[in-house]
Every structure is written in C-alpha cells, then in structure tokens.
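Here we start with a single chain on its own, the form predicted alone, put down as structure tokens.
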Amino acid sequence: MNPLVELNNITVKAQNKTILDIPEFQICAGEFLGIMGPNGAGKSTLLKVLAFLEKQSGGEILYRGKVIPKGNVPLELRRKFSIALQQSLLLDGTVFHNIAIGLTLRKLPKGDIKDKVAHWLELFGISHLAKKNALYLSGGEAQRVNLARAMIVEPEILFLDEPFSALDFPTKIKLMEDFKGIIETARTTAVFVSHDLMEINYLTNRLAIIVNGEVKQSGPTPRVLEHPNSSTASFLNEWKKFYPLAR
C-alpha cells in the first residue's frame, strides 16, 4: 500500500533537547492510526509534524512520494488535512456558521454550503442546534460540532488530538459510536492521538506506541496490545489493569 505521508529521519529539538527522533514513519490511505504513549512522550508533536503544523529540525516529509520543503507547505496541500482538538475552539456564532467556515473560506456557492452543512448536521445528530450559538453548547454538543466542522471539508487525512478526553463517560461512548460509523462510511484516513486505551482499542486499526520521542512499536492494534515488546510492555500493562482488550 502506497503511503500518503512519509517521515524520513525526522528530528524535533528544542532548547538542546530532542523531542522527536523518528527514522521512518508512514500514514497509509484508509487506516485509522492511533498514537499512544506516556505523558510527554511526543505524541502531539508527532501529530503536528505529520499534519505540517510544526517544522521538523531535521529530516524530510513526503506527501504521495514528493518531498515537501520544510516551512513551505502549499495551501492546496494544507487544505487536504483537517484537525480536531480536545478543546473545540468554536467561534462566537451559530452552529451552522461554525460548521460552514471551512467551506466559506474555500468560497463554495452558498447553496452548496447550505446542503453540505445540513448533511453533516444530520450525520452528527445536531440538526436541532443549527441556529444555536456555539458558545452555549454542552461539551458533547460542542465536540460534535468540532468533528462535523473537521469532516465537512472532506479531508484526505483527519488528525485528532484527544477529542473525547474531556467528555463524561456516557457522552464519550455515544459520540465514539456515532463517529466510528461516520468515518468508516466516509472512508477517511485518520490519525488519532490519545492517552486512553479504551478509545484506541475501539477506534483504531493500527497503533504506534511512542516513548521518549521514539516510536518503540507499531502494527495492527490488536497485535500491539496483545503482544507488547520489551520497550512498550511496562506502559501498556499498566493500562490493561483497567481496560479489557476484547474488541
């Protein structure tokens, strides 16, 4: 399978400290890739590098086999990616306006925007919130708007940085169930950073474990979770005390 994004000999350094040291890493089309590791391991930094949101100190990044010059990412490439964060960062305006913003910036016709927003409102079960100010939503409602806003632009890769972690358990479970169905139907490639084994186990089909800025193990999610290597066993076995691994 040809990779969409490749990292070759990527390093990220700050204040004489190495944050990332990744000899090679790939995102392949159609996968739901999870990135997990201890606090401070470099998970979010890796996601930002993959999404061209942070410059690497060394090495090269390829998109569909073409090297992308560091710090000179074309706008048309940036628009192939979308990101949803733990904090929804919604604008002061209606839910409709928030979801439509990416299409508005792309100058789509108003009729097309209206139809697409209606479609994604329905998919995420928030049609009844279309005219409500986004600043007055509950946490679960706000995250549904956040994910709909990220998905409406039909990204080639969706990057997710702990979008479910701040939600209460029942809200999290329902949103994850709905989101899994949506992303599988859309066949969107996704990269998902989480510290929660339950989320990783439920959503992803490939998993990379990062420790001290290095990818210590990667492969199909069930295999990594059930057969951790010597570098990841200590971290994963702590989580296994609390979450069963049955899929």
Contents of the next structure:
Amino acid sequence: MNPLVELNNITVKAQNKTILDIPEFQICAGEFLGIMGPNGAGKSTLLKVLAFLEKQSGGEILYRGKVIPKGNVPLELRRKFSIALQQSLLLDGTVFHNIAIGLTLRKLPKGDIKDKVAHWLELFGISHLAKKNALYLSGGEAQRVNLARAMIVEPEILFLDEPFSALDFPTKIKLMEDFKGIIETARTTAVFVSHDLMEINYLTNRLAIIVNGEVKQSGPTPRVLEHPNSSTASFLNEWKKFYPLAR
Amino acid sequence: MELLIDGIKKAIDMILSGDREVFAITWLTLKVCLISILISTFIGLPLGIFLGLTRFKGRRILLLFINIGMGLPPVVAGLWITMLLWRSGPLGDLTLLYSPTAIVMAQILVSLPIVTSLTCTAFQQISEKMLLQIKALGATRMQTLIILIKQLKIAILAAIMAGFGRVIAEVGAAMMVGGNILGDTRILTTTIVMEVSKGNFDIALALSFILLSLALLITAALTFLQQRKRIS
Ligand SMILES: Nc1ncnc2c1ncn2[C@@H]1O[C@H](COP(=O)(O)OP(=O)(O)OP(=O)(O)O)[C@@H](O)[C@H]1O
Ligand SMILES: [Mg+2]
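Complement to the form predicted alone: the form predicted in complex with the partner chain:
Following is the full complex, with the preceding chain placed first.
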C-alpha cells in the first residue's frame, strides 16, 4: 500500500545534539500507529516532523509520494492533519467555539459549522457542555473537547501525543472506549504517542519503538510485544513487572 | 472640609454654567490624551506583540530600554521633545513647540513604553505548545494573530488603560512643551498647576473633578470592553 507520509533519512538536530535519526519511516492509510519509548527518546519530535509542524535538519518528507519542500508546507496540506496533545490547550470561549475553531479557520458556512459541531458534541457525549467556558472543564471533559476539536475537521491523519496520560483510570478507560469507536467509524488514520502499554495494546495495530532518536523496532503491535528485539525488550522489561503481556 | 465643598460647588457651577473656557480646556485635554493613547496603541500593540512572540539578537536590550521607558520622568520626556523641536533643533523648522502636537509627542513618549511592554509581557506568556496547537488547527499566521489578540483581550486593554492613566495624569511634559497657552495648549493638568500656584484652590479643585470624571469615563469604557461577555 502507498504510504501517506514517508520519511527519508530524516535527522533533527538541536544545539549540535541529534535528537532524531530515522533512515526510513512510513504512515500508511488506515493504520493506527503507536509510538512508544522512554522519556526524551524523541517521540514528540517525530510526531511533529510527521505532521509537518517541525522542520527537519536533514532528509526529506514525502506526502503521497511527493517531496514536500522543507519550510514551505502548503496550508492545504497542513489542514489535512490535526493534532491533540496531552494538555488540552483550549481557548477562552465556549466549548462550542473551541470545537468549531478548525472549521471557522477553514471558513465553512455558519450553518454547516453548527451542524457539524452538534454532531461531534453528540459523538463525544458532551452536548450538555456546549455553552460552558472551556477553561472551566474537568480534565476528562477538556480532553473530550480537545479530541472532538481535532476530529471535526475530518483529518486524513490524526496525531496524538499522550492524550490520555493526565486522566485518572476510570476516566481514561471510558474515553478510550468511546474514542476507539469513533475513530473506527470515521476510519481515520492515526499516529499515537504513548507511554502506556495498556493504551498501546488497546488502540494500535502497528507499533514503533523509539529509543535515543532511533526506531529500534516496528511491526504489528502484537508481534512487537510478543517478539521484542533486545532494545524493545529492555525498554519493556520495566513494564512486564507490573503488566503481564497476555493478549 | 469647607474647601472641598466650595470646590464641588464651584465645579458644578462651572459645568452647569457652560463656561466656554473650561469647556475648551476639557475638550483639548480629551483630544490630546485620546490621540496620544491611540497612536501609542497603534505603535505599541504590534511592537509588543512582535517582541512577545519572536526571539532575535538584541531583543533583550531593546526590551530593557522599553522597560526603563516605563518609568521615564515626564519632565525628561518634555526636555527631549523641547530640544527636538527647539528653533535650532533637528525638527525646529516644523515650529511645533508650544503646540498641541508637541504635547501629543511628549505623551506618546511616556505612554508608548507602557503599552509596548505590557503587551509584550502578555504575549510572551503564550506557550510554544499553544502556538503549535493553533497552527495545527489550520490557522494561517494572520489567523493565529487574531486568535491570540482575542485570547489576550483583557491584558491588552489593561496595557492601554495603564498607558492612558499615564497620559491623563501627565503634567510636567505638557507644561514644558506646550507652554500652557490659553486657548491653544492649556489642558486640565496644566491649568490646575497654574490655579494652585495662584492660590485659587476652589477652581483647581473644580478642574480636578472634571479631570477625574474624564479619567473615570474613559477607563470605565475600556473596562466595559475588557470585561464583557465572559462565559462561565
Ligand atoms: N527545541 C529543542 N532544543 C533542544 N533540545 C530539544 C528541543 N526539543 C526537544 N529537545 C530534546 O530532544 C529530545 C527529544 O525530545 P522529545 O520531546 O521528542 O522526547 P519525547 O520522547 O517526546 O519525551 P517525553 O516522553 O518526555 O515526552 C529531548 O532530549 C529533548 O530535551
Ligand atoms: Mg513527548
């Protein structure tokens, strides 16, 4: 299958330090790709590079086989993607306004915006919050708004950087279940950075392990978890103590 | 106490009797102050936004000078503008000294640093992550700017109010570059200074009430703009 986004010999350097060194990497249509690795491994950097939000120091990034000139990413291309981070980063305004913003920026007609926002509020089970100020929501509610805001533009690829990390366990489980249903229905391609093996296990179908700015292993999630290579194994060992890998 | 009551009586008298001289002075004060703060806002807002959102060499030094400028004594500002506009000075040919324009220039000099610095402070607090998120939502640079200005409306209006407070209270520079010429450059603050020196406390007090009302009115309008439509 043709990849949507493809990295070729990508390096990212900051202050003479290489934080990312990736000979090749792909995002394929329809997959839910997990990215896992220790703190400071370069996961967030990789995510930003894949979403055309951070300039690489070397190498090329392709979208549907076409090289995208560095530092000159067309707006239409940027607008095919959306991103949700660990912090919900909502704006001061109503929940409605927050979820609508991607469409407002794309200058959709007011009527369409209203209908779509209503639809996504409903899907995420937050219709009752529409008129509340987004800054006064609970963590779980705010993250639902954040995800709805990212999904409403019907992105070709949804990028997620630890969106569930700050939630308590029951809140996380409920949101993950809802989210999985939503994203499967929408058939959105997703890239998901997480520290949490349970989240990775539940959501992703492909997994890349990244340590020290390098991809150490990648493949179907069950295979990577059941047959980890030495780098992956040493990273996963800590987890195994607390979480038996039964699938 | 008697003085205060006399002052209030006098003020009401002066306002009700429609004293043309008082009216002219008040009008000029309002005009000069509003023009000054408007220009300071038009320059200071973009400058503050730029300084708050970008990082470049020399930025900190520039910021340091602007911050020092916040405490610039008005008489020093007045001195500079006077020297600039003096007949043999660099802009002497414009013959602007002792004109309302000169007062506006001095008031811009003392209020621009305040507007700029406070705006910069507000924009500097926007996190990298927030900027990234807004960009990722599909915003162009211009759209990002509009979102940020809306988000920081409260801080921006506070910056403008602080600048306006400086402008309306200012007297030293206005005295120096305006000359307190009746019908031309006499504004409320300079008139108050003059009346006090003549011992006319009742008139001075009356004028001070007018000045306070003016400040109150403008600040109230800005506060209204700042505080409206907060959703909870
Ligand atoms: N702008 C920058 N300047 C210097 N170093 C940076 C910069 N951005 C990231 N780094 C460094 O690059 C490395 C990778 O950062 P990154 O945020 O991608 O890691 P991560 O895998 O997402 O970590 P975490 O699990 O803590 O989120 C870190 O060592 C970080 O300190
Ligand atoms: Mg990270």
